[in-house]
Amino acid sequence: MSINIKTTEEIEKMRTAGRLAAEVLAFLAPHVKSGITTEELDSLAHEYITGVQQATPAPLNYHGFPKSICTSVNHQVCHGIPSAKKLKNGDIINIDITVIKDGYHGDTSKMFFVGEPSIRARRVVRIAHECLMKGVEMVRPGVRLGDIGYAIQQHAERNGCSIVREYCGHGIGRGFHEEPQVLHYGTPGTGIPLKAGMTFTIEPMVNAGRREVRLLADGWTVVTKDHSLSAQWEHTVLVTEDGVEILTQLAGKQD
């Protein structure tokens, strides 16, 4: 497994392209409501990420990916491809962001209510942002990749939703997907300790019911088998010599 471990001129741009994907989701927030359709907040992206931020939207033409930007409703898991529907009063979606600038990646999501959501809707909404923050705040030299995913599978699993794991995590940096693979559950003391300059995103995809997928016939869209709701948040993070700093987390926000 080869992993790079980054320079500080490279942190540096990671940095930049970190802070760029998390203005996209900024940007978009206000458009995320009732009767707008996916395809239509994918061309604001790709308008703002090419037009304003002068970046690269990484999803677009990737292994044949049709858009810029991945939008997954209700019960979708991962990987959605924006389409003509239009989201309704208390559907949840996770909007997915990566931007390529001076050929480095930033890599983000987040969970967004449109109008107001069920009670269970905002139950694992809020147990999948606490799966991450649980995971990122366990980043630090020394520690195995076995143990964040031990944190996130423990409270996921004792909130009574599940975790999937046919997706995960991943290193990034020049390349979208590098080494190493981070899973979202595990058991602690395996996995390889992690070192200062890694970067890699956190990412947990997390079921209200059970944590079966499927995929459908677009070869890209993954849903809950049982048709549960699943949220995921994400971040792309950087091992510092003494913790952790999220790459992805606009300076003042929680999320």
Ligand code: MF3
Contents of the next structure:
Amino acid sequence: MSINIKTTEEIEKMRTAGRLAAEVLAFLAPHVKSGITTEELDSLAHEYITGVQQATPAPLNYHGFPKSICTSVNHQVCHGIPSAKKLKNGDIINIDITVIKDGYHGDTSKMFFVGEPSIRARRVVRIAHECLMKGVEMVRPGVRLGDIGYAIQQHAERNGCSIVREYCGHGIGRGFHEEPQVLHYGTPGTGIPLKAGMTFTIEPMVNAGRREVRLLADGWTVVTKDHSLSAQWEHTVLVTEDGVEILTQLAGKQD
Ligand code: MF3
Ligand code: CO
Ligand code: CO
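Switching from the form predicted alone: structure of the form predicted together with this ligand?
Then the entire complex follows, led off by the chain already shown.
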């Protein structure tokens, strides 16, 4: 039980895996429209990852997950299974991509708007993104995990939203989910201090209503108990000597 510090060679592979995961989201973006099914998005992603990228979609068969990507719509929090249901105007959807390239994982997710979602929907999506970036901006050697969790939780709660507690970010590398667990809530000055060479994800799930969640009978899909909207964004990051490098952000992009 310990946290892997990546070597220079491993970091280069993590950069590649991270970039590929981000490129899948960029490839899918123009397809995320009213009328497409999440199953169709899954096949597009599967073909792109296995064909163009010569990589592996990590979710497929992971603990029995049946598809290559996760698609979580509206009050679905995470781990939504792509299905024959069509996206419709006003939906918000999280698409979560994890690829394995040359033995290493890149994990990233973002929210998409279908047509024109409500002001409330757009607000929770924006706040969730701000939560992610506030967490990312804290990352540098010596900062503790509790400091990061606290910054994320504060931003969500100050804005009348809540943070899901049951799922968290994670170390990542050869393993999909490595140590440490990266909680999106916490107490400043607690938790392990970061060291250069660590790679992990930050992936806050932010609910517009109460934080409690429920697992659907499919064994995967997590939804808000009160049916309020939920939003999540995820990056894989590297702790550098003097700060952070976002491994899943494409050159010139802000999100
Ligand atoms: N990509 C998710 C994460 O961020 C994990 C999905 S596991 C799956 O950790 F089995 F649901 F695909
Ligand atoms: Co993750
Ligand atoms: Co993910």
